[in-house]
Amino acid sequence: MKVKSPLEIYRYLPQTNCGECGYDTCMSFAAQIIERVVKPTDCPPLVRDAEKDEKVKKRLDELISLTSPEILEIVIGGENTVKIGGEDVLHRHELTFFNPTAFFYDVWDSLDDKEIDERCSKVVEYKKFYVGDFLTLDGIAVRCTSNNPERFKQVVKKVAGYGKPMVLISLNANCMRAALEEVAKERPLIYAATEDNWREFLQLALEFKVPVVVRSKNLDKLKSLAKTFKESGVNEIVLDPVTEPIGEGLKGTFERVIQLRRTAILGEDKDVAYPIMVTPISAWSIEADEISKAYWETVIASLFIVKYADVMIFKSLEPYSIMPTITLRYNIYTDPRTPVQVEPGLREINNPTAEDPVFLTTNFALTYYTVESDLTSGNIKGWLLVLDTEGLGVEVSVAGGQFTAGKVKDLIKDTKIEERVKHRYLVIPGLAARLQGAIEDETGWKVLVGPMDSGRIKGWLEQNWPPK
């Protein structure tokens, strides 16, 4: 049984509160182990005692086992890396999901060099701002369509120059060997060992010390492949249960992925406790036009971002394909225990003057960035006070007591907004209207109730600012 609370971990620690780990108490250190900020081996006295005392060593080994994730965590890449796997639960509300599904976009070696550069550049340069973060793509999958070892080697070397983690795709062991001789130090994920070529790929994984995908639609055979690789000394394994893009095939894919993850976590079967690969790119085998293929690629990706895919391979680099999946990934892999929030304080919007209005919002990231965007895009000059509501939105924080008149008073004092403006008018969100009187009593400011929707602020100001 895995530990799920700091108290359970604390029992394994020295309990001396020595501070050598960088935390004030052993309990604080235990809490950081739960969050995967530190590892049990980051406790110096525990490690020292384990070197001298067999009982302590046994205790440390047990703690390491108890705090290791159910699904093996694998690192792909050299200087730049991406982590896959490392999950402990089937549902994010039980704890959280830790490592977002890794997105790899394909190039193939029968493209000319200019086309390869264009696709690689799109992957490297993709960057979208969303709720306070920049969303990016993780890596490049290089497919050997030429079946020519020298050409594959040449293209893999070229792609490696872009600095992104790579998946190398070829069932031909000679082609894969040629590529690994060039880029093994970059620790690519090699794809894929099958029932036909597993001996050659086992040798490659052992020789070049790289993670490997084992592939089979039959879960018994997939498990057998993984077990054979593990027993032969290959620890970094990814499972590909084969992605079929539509109809009964897609249903079967879903069932296989669910079975693998549930067997690993609920059944505690270490023979399948590995990251899972899903290939939305399989949608391009459908008889359809390109837009339909891209659509199905997005549908498949969306389904398995939610249900257990740790790494995916895509083809479409169109914005209408990337945005839905990358946004969904971000939302699924935020920690449900911690609301997404921004720093409270004072923001200046469009270089305001002492005559411009003062607005109030919460530090829930989605609320803040919506308000900030509406003010900025509307060319509205103003001061934006951001209240610490513990990452909750306006209506919820008003109801729950995180948005109070007393906290507004403290915010006005802490930000010294009174020194920045000549007036004493505060515009509060429409959803906080019931606090109007209380805020006026606490702060001495005149409170104006703004619109429910920040997109209507511009029209509201035309009728209400400056105050009559």
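Positions refer to the first chain, counted from 1. Each form is matched to the other, and the largest set of C-alpha atoms that superpose within 1.5 Å is called the rigid core. Bear in mind the structure is a predicted one, so any value in this text is a computation, not a measurement. What changes on going to the form predicted in complex with the partner chain:
- Residue 355: CA moves 2 Å or more between these two forms after rigid-core fitting.
- Core-superposed comparison between these two forms: the CA of residue 232 stays below a 2 Å shift.
- Superposition on the rigid core between these two forms places the CA atom of residue 42 2 Å or more away from its counterpart.
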The other form holds:
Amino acid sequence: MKVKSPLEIYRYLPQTNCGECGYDTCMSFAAQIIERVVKPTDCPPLVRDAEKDEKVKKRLDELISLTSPEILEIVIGGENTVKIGGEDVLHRHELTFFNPTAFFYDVWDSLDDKEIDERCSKVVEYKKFYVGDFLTLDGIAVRCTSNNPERFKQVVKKVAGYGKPMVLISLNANCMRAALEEVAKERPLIYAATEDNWREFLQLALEFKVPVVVRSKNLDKLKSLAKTFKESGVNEIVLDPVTEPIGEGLKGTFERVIQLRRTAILGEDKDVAYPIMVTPISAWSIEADEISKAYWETVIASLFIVKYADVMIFKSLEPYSIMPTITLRYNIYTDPRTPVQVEPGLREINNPTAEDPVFLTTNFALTYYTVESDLTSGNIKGWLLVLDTEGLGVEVSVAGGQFTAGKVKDLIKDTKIEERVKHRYLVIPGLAARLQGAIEDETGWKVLVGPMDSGRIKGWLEQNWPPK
Amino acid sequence: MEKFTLEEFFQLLKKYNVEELEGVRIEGDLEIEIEPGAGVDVSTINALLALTQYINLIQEFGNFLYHANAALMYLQRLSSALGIQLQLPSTTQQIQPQQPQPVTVEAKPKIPEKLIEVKFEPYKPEYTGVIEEVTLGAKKSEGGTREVTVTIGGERSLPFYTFDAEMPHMPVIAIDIFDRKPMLAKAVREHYEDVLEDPAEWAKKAVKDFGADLVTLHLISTDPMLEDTPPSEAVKVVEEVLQAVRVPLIIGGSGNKEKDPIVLEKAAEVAEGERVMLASATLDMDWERIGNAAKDHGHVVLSWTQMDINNQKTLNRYLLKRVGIPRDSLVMDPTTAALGYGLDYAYTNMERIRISGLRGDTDLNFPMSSGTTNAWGAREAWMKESPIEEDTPWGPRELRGPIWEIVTGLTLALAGVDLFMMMHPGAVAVLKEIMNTLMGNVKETADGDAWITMEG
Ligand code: SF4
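Mind pulling up the form predicted in complex with the partner chain next to the form predicted alone we just looked at?
Every component of the complex follows; first up is the chain already shown.
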């Protein structure tokens, strides 16, 4: 975003402080634009006036362009979509990263149909519980390895049936055209225009109105491609500086990705201010066993999830590859401005009775959701006390003094848990074991030290509940 | 000043009975300004010209140039009709009005013949600061008995940004060993099964078989909740390990706030001259005592805070100013959280610390250390299967654990960690490989195009 101060935005607003946007003043609305919480079009009077008055419309357009993200935002997909790009900063603490790296998984058209279906189903069905929700995968990349337009078309159509956003991969414009004739309305991302085939791909991008990847490891060429496409009327461009899987090639890839993003944001070079593609799948072209290749693919992916890739193509669908990358992506793209906390207090799990155990956890969202889901999905009946540790996990808050016996005592009092259960047994996290004595002294309850990980509560209860 | 849109302008032309030109289409909502009473003047022309050039740039309106030319011609006709002398600015030469021709709207988009060749000029940031260099271990000539020493720090750019500034030292990896059998994940334990009872053998294995650059010896048996080994007894293991290996040593306590300062003080004494790192001084312990032990015996001290950049600054200042630790003898541990369990906090905290250091904050420009072994606390690393029923099956944990440690380490390497404390030999090897790659030490390359057409 070009503007850095709310004042610059304020000039463009109606300045009536009418409050329709939900903020008391135009100035605070302006401040929220800077934070990218709202957009100029969230000011209703401004939009209404722009419809009536050309002058206002011009002003609104100017404001929109002044406040649009540094890196272009692109939407891939038809019915289901995924957004990429739209970033404003190089380091997440400077604001936040916005659109998580989109993960596309590989199928290829010389695979038989049954295997294609298997791989597609895996992509569609994958889910992993994390912080109160399920993490999923974004889309499917279809590679043309047959070099046969008819076959590619057929497979692309089949894959489109799964309803996920797609990347179509072939450097052969004839194959790509055949596929686009079938699925252009699904707005796939097409891969890729190179120095050799760019005229054909430019034609395809314009004709079918689909986003397109330009590809070169020479950054002068890459920028030239992007500029030529842009000036020819293609608006949705993705940059692929070529992922070389090992050695100096991989080091070069790291440099290219960083130079592109840094020059786009700090150097304000609009010709490279596009989303970046990285292809960890490149790891599969090296000589090694399957596990090594899958591991190396995960390593390449991790490197560029942290550093600026907006869209990626993967091969391995093994859980040991997906879990770390999908988790890392979540972590890196979590908004550091909003603490991940839940409301402290008392939660009833599976309709507990007065005889059921009372558990204690923290209000750090991750800890809370982990414990809550372990109890719920383990069909454990119980009362869950959520302590306000200022959003810190058990270990850190015990060490840092946000998890104290005094606070536990207050929590017991405030939640009136003593009126709900007949017993006086409190199960505390294994990582808070050292507070056992202090909590007993403060509360008069008997404290049982639970397991180190709530995933083991079920087995623990079998041994320890009801207490003897 | 009156404002017209182009459409209004052509309405005006009509009013003056200028004949309609077929096929002229107005795109957009551009404005032309006309001074009241002045009829049509140069500013109008300029507006049109600006418009023409603007449109010229955006070829989306491919044939608009023609419209603009046509409009310009209207102006000329209009002006002569109105008897106004029209002064065309010289730039108009470039867009000589042409004979009006019926406009044919091109169905096919225009594809240029040649690429627009442009140069990519990388942006170059400037950092004023430099991270301190810290050497661990001392050779004979330096009063110790180590055969190798390890130097970390010295960066002038973000980690592995060797295109900005040379990175003088690759980050190093220490393997954790313990003075008693600790609780370990199965995938880790199976690699150390034969040495768990013997710290000296354990250290040898870590260095010889698994390539550790250093060894971190944790004196956990001193914990009053465990064996409560007396300090003088516990430090015998320090001597054994120093004799067993030739690499530098890091010595940790049990985490007990009361006892650690005494244990570390004793360890500093017996390791005199070896330039070990004492792990760690914290704000809620007697940091002064630990700091003094390091200072008096020529060791390095690890300044450990709980993910808080301000506390890190405070503790560093105490150690530097109040204790008088030399600037080449301090390493920071801003706390490592596992992938999925607070790694985002750990990453951002370290990244901020490193950037502050590079920008010249002399309270924070020290090398960083990470307890990467913490990755094994993540249930994804060790639990047999997901406790969540709806989850896609997690697959074999033997393969999940090491990659969890690798990704945790790699992420923090990108935040600026200079020293990793790790456990799984596979994770150590892979993290080294990627760091060597980013340092430019791995020469071979492979084709970046092959994957596009590979079958399988
Ligand atoms: S809706 Fe618009 S005019 Fe009203 S307060 Fe918000 S920003 Fe100001």
